[in-house]
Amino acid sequence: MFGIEFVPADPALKIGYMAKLAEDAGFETIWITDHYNNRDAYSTLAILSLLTSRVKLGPGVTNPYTRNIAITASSIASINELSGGRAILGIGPGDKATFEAMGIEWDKPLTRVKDAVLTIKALLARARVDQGGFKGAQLAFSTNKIPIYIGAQGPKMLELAGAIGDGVLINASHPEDFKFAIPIVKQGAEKAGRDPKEIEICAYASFSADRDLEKAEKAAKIVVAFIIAGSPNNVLERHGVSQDEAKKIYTSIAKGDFGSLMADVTLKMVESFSISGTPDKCSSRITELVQTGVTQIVVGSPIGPDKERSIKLIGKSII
């Protein structure tokens, strides 16, 4: 299964063509990204419930800390209303240096997206809920079962979503990252008394695909530094990149220094942190990954060079 990411930093409508276009290309999912500083997921989500027909949808992901979630509850089952059952949830930590620029404070990530999937499974079926801090919430419409997607990287995480998750998205793009996850979440759900073969495992890999190698590359290593720039030791030591190299792509990014990027990131970076070039190469990875036991692979930024090129491109030569 293929499902593509839009970051609505493009008007809905915009963003609801490049959907329709993906969906008569072959994908099926769609995952529309939350951060305060783009268009309103739901509002786009909302768009492309109307312009699409087939493709599921939802946020990848929302998080507990920007949106109380009860409202979040409400609004993925006013999107599935909306698409007639094709919404989908993903929900994760999200990200600790965004909420410090919106003064948030990133308390307790484990606790709080466990909680929230639990309150939000109860919401949908609309029972009375008394966990979590509410007293009696409760939703005032009926809904069917919307799949909740954990997004996930470190070890509990990892845990948690194959014990409560119906799919755990993985930021990451290389064999390797995944034979680090997949156990640990397959070790989740034995632990809850699950059967592993019923959480999906979804890499969600940036991605660039076009005829011309060097250009598919070049497009990707913008994304990469930023993946770089986040990345925890333990993910940078696995794939060679010592803390000096990344220290010294985060002074890049945090200058404003998108020429020292460009060289900062070298063809081996991209090959760890994207699946990057023509479609022969990019096939040959999702191979190995379906090869670990990767289920969907989500076409993350930035697609390609030129988007509407790759996305076509995707789906003829790749899907």
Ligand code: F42
Second form
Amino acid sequence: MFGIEFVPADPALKIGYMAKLAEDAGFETIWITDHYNNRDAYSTLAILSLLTSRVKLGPGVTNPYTRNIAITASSIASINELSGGRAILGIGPGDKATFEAMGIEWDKPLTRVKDAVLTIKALLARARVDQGGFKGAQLAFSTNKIPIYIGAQGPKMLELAGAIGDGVLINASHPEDFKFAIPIVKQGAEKAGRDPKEIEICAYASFSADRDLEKAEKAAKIVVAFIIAGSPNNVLERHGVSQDEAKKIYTSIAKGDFGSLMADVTLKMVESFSISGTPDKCSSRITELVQTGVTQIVVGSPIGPDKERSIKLIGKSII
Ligand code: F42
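The block above covers the form predicted alone; next, return the form predicted together with the ligand.
Every chain and every other molecule in the complex is listed next, the one we just looked at coming first.
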């Protein structure tokens, strides 16, 4: 199955247009990123609910810090109603850098995500919630079941996703990352007495497709630079990126020196941190990912050098 990510750095109506294209191209899920500095994810999802008719859609991912989780339950239930039962909820611990700018402290992310998922499930089932500081919170309208996907990279978050999620959104593009992550998700499911096959494993991947290999790779470089700058050391080591190389990239981003970035990000890095290239090249990477146990490929930024053309190309030559 294929999904696609849109970043509401663009206006909602523009994303609505792209979303319809994606639906027509054969994508089955649409994920809208959630960061305070972009357009609001739920306003965007409301527009998408009206402009599409088959795709499932939801935030990918929201978090328990910037929105009270009862509001998240109400928001996603509203999207479910507007879309005729097509809502999906992606939730994760959130993005540390934007929290700092908002003055939000990132305390106990694992516990917060766990409590959020369990509470949101209870609220969506119209239960009265009296735990986690809530005092009798209850939704005043009904909704049918909304699948909850957990955004996870770290081992404990991956295990939690296996234990309580309907799916997991793993921000990675290379088979080695999934060979590490998937057994942990499955172990989390087994420990919780669940069938590991029930959990959807999504590769939330940086993706860049074009008939011209070089154009596709070039378009991925900026996104790959940001991924490397934000990756923990164990992930960099897994892909043979030295501390010095990562530091150089981090410094170029901080200076806004995008000219240097194009030289700092090597083709090997593009291979490790994105799915980029011609449709054939992307397809063979997708086959490798499916062999590790991935069940959904989420086509993430940049999508390609020309988003509209790449969506059509992915539909025609990959999906
Ligand atoms: N973040 C956003 O803010 N917006 C987005 O739109 C977004 C999209 C997105 C899509 C897919 C995806 O996979 C991630 C995405 N993210 C987005 C990022 C996401 O919110 C997380 O930042 C990302 O998934 C990283 O999470 P992580 O799994 O690495 O978890 C962190 C918190 C971590 O360190 N986890 C550790 C682990 O092993 O999993 C565990 C930490 C731990 O145990 N903490 C203890 C606890 O109780 O929480 C406390 C420890 C102590 O000493 O206090």
